[in-house]
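Starting off, we have a lone chain in the form predicted alone, written out as structure tokens.
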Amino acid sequence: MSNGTMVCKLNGYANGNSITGKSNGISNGTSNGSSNGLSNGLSNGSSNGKANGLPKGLSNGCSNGLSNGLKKTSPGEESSSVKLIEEYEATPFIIIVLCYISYVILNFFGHLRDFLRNTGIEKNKCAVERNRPGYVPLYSNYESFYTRNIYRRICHGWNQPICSLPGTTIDIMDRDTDDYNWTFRFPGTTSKCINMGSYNYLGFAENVGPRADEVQESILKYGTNVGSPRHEFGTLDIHHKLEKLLAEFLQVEDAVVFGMGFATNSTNIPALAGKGCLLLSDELNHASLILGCKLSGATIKVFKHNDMTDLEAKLRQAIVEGEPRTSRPWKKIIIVAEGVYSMEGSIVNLPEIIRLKKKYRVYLYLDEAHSIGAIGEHGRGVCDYFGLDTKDVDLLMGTFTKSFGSAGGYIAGSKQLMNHIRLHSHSFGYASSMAAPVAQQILGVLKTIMGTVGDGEGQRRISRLARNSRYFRQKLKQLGFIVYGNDDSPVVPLLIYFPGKIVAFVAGAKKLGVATVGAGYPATPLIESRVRFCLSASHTKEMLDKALEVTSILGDKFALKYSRRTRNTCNIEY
């Protein structure tokens, strides 16, 4: 990782020491067969060019706090020369050493506690299988060691129950424990906090207003559940309206909606790939993508996060070598990536991926769960952000649980491909379809974002979210914190490293009126525990300043300001 810097930018565009290479190779290939409704089109050629991936550790400065994280191309310049600026400041060596030492100590005492439990000296509160001779244990002691001895001690920083709308502010139920989080007591009180942890990017998690009224009317008309899959009596007229409007919004031929975002990935990737296919997956892809890839039965190869050099090398190797043992050409190759990575706050290098996709004649599956509605001039996600044609992405996937304040997910693309999904998707054929009130909420938000209703309200929210994201991230860096990702990402991970400090920060922030979410192993690498802030268009500058003040206080208290870069002293304007 690099400790590079970025000079203050002019007119909202970043000018940094980012490097984006161009390929000078020529791909000569032929098309081979088809499978599962997708033609293959694999390129069997070779190339002597290399694509340079994203540099890490850029951007420290700012101009008025509005770093865009993107350098636009000049007229006539190829889209592959877009410079995407991501931040990954190297972890200080002393922090790495101390973090590993802390885990060694935790593991030592964990094994000691296990010994005391097994010998009966200490009461065992863990799940234990008894009187099952001859059975293989369902609970593996090794696999659950971390949960028993480390996570249990800090779990009150997670799974916090709320009793209000997860909007700009949130009411968190207070709870106490007398046995180190094995059980909790609820005194019946709540803490009202600024909500910096929910994926309410555009602020549409509302219970009043025109959209809420429309949802209420849809309940009176359709009820609260369909009770049937789409192949039977689960298709309502409102589903057709939603899919048509969604396709128009995304500027594609067709779209299919599903009742669950996670299942949209995990049950539809197996409908697109199978044995004899190759899936190239980013190493930081979401669990739903990973599960979908595994369930497909296809061969999976993982490339380094947003590293286009590594992706191209694996593509070329796969095309040249073919399937293991037989060396037969792959039936199809699909690149699987996300638009905005929810743990890193980074944005996919889409121009380069599309260049490689076209060069090697492979397919692209893009998960826009955290980018649809949240980035781009019109809220259409990463294609809109880079000014690219959505038709260059074969499969656009997204969820309605973030920017739309609803539930469910979608897949969009060509008409022929969507018809294939409708026939082969397990979610479409077996799961109960999306409830009408859920669909109505999405319809209302879509119309607002597209500007057909609301008198420009959707565009104002999109612009305000972008401003909030840049302002908050730049201020955190100015305070001396290590922050990952892109300045335009609404997801802002603040590195804490030590697991014990996660719960100390989350609990301390709650007492001071700010609600946020911690993330640690196994959701992150062992020594990269973090607190994750999620920005919203509904946050005001006063709310952001309050959250920044609390973060700075806790950063000083718990020694969390690890950044070794020279702090930017320019005034960051909102």
Given for the second form:
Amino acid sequence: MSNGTMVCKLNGYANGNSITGKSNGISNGTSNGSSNGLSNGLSNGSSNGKANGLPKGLSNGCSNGLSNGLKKTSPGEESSSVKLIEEYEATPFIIIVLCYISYVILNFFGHLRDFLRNTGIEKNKCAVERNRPGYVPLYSNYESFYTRNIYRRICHGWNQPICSLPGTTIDIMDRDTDDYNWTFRFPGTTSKCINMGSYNYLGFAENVGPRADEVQESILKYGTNVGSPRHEFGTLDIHHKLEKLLAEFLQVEDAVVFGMGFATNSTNIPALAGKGCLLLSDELNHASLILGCKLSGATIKVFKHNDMTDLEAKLRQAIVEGEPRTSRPWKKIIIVAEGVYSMEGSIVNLPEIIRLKKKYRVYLYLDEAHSIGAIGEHGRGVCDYFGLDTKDVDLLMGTFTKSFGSAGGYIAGSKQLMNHIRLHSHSFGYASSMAAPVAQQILGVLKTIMGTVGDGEGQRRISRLARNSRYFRQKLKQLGFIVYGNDDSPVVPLLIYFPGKIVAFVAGAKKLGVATVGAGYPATPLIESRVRFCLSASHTKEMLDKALEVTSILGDKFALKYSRRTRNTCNIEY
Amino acid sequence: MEWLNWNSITSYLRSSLGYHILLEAFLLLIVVYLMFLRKKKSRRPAKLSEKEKQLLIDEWKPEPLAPDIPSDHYALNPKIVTSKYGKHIIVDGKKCLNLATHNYLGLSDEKSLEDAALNGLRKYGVGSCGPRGFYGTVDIHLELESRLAKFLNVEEVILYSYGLSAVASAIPAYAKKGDVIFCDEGVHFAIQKGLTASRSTIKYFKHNDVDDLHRLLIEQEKFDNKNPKLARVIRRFLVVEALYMNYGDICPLREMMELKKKYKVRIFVDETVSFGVLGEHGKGITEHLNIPIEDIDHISSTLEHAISGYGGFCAGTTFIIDHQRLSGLGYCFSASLPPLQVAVAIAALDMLENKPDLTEKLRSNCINMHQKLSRLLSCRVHGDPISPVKHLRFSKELSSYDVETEQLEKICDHAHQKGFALAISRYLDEEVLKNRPSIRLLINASLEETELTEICDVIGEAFDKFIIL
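Next, give the form predicted in complex with its partner chain, keeping in mind that what was shown is the form predicted alone.
Full complex below, order starting with the chain above.
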């Protein structure tokens, strides 16, 4: 009934078909309200080979906001019992045109300003190199052009310092500029905002309470530094305790922890793959995964984001053709994917990947940086979310920066594999191991999530986050915004397309008491700038409502309500 | 008319010689062959049928993800520490004097660092919950950056949340494919990984050998003279460590600076060991050798060694360092350093600034120890006398790498029983240059004269006992 074009990906993996369909958005909240009709529609869609693009947020809005991105089907079906819906509403054509025009204008003025600077008409405010005559220029032309003329105009939207705990609310230090963002000064005032920018999914960024007290004890007992790698004297008893508990939580044999999340990827993938191996990497993988793949020396092929048809085609081709030139068979093939993609808000199609992985006998490296703790009934990440066995994933990687309110990362899997990592990981061999207070914070949170302490508090937080995510996402869509990703994902990217609007939105929201972050090129495609909300279990309904109100005000002000779908008018329950 | 044309052709054919026509026809045939027939052959790989493809897929046997591992490997049976990494350390239940972890100034035991950590915890919690761009910048991050910049007298400092990733992210932020990096072959592992990530052409020169570096630079100059167009875009870098972690010796930076200026190469100095150690105030090698710091293009260091905190940093001019805020992968895409660790580093910097005798004490300890160890017979000490990192090896090379490692392990066990923690310096197989096995002795400022003598006695005794003659 809605006329807007909509692309909806529907992957029916229960019977092994993966379909990406373009549909006309046939659903309507009132007619498809019952969940029965919905699941019928879904299974039909997958078996017919033509996807019925059911925007679930809309259709499910009237039922009591139960599961949205995820749907239980009958238990008789083979590997998995849930269905996955990812939404990417197509960008309106006029927006694409206007967006490119805005870049043309930016580029035109950039070149004009560069000309004025070079001729000395305008004072050059960029840092210039001194005392290095005759050296080859350090930066390429375009790179510095972008930072100087485009990023500089909008850089106010990032790097805003805070002076408090990154908890439910944060105190952002106000800053002013007298020279159009070249320098900032701090007048000394702060703004208290609802924090929708930090990755504090379960709200464990705390400075009081039982966990903080335990951290204090650990500082007194172990200090804060280590100064030795795990291969030498860097193993504390607390590390062993943590690794054991983590393995128990993830229901795998063993786990290894590292001092930095980014380095967990970049220093461990080289220990797993090398020359003669193939890494199949999702096109939207995080920079740390890409760096790790590069450092490994293995061949890298990229598959389309979450597109299982493309992945299978690439897998088949790789196995059949072998290494380029020599045609030697690959030693091993590893699929590298993330659980929740932080820029798209999408959830990996894990059941299908596992099916492919088993079918072709390849391995899977799953980065759960944004999903561990934040997704799944027990907070055990995407495996938990889909009801799959964690042992089906060869390498479970995750970080403690987000849901755990700490720092560092882990890799988990079979005992033998973990021992292999212990022997060959770069950071295990050379970097200072995880500091004790950081490890203690993780231990405390882990115990809470697992329910051994805290009287069910962990479980309450997990379900609260799930509820917050669904409510907030549905409400945003109802307001007419284009929101990407899965309805269950706690990362909510709201598309605003224009680079200039990022800073307008972020600064405007801050003024109205909501802290959000923007993301633009090169983190996103050129014309898909967005702002991102990260939900937390510590947000109350009142906070979410306020954030929605602010977003709606700004959305009207900056004309951000791009969605062409029929809006659902019925009341969305919290 | 047609008839005329045909006539002219036939007359031409008649008039020209037979072999001429034959040759032309032959050439024409070759052209036709090259244009159509050959291409088709080379372009078309044997097309496989679906069945054949399936067969190939079924036949493919991948290697296991992890090969079998010896269960007696040292990494699987680590020594367990249950205390602070201070002057003393409890290893496997026994209290030992700590000569195995990096804590050169002995700041781990300082009460002020502990207080700073607790205050940091109570104000900011543990994690920063985001990268620097997304509300992960806390006011004390900015404070530490400006404090470090002021201390080193540079324009800008950038903080990393892991010591290993500072230099490993900094190098690929500048050096790209096609650029040339001259590098000492003895640099530590993080630098090696930074070089790999840059995908530049890496030219290693012999450890601390200025002449060898000169040779490489002359080679490059010759190449540049031949390709002047290319030379205008190839960036050249020189990467050295100020005080080598794997050797304990100091880089001949003054001579290298002359070469750097002559050949217009940008120099990156890694001060992982030397920051807080070299120079009167612990400002590093520039202070030690009296080199103006603005002549160095880029300095990288860690907060995990002398500062006894966590993380790393890079320092230099705004023109250079600011670039990393958008292009340093380990900076942009990683959560920022936990604020409580920042607080610790600020407290440690306070100590370094207010107690200049700390570095002096460290220096005298290092020299003292070096002299004592030089007198031993079966043990040879490697490294500079003022270096807090000393490598101890058997005076005579033993039969093999493994035997030597085994004997050194026995020495460490012996020392452990006597109450001294010593560590063998461990390397992964991927090292560019693997040294002979050694015990990495780490001296700190909190050791007393009598303790130094005791350590030296134990080391001498153990080396005598376990050397295989």
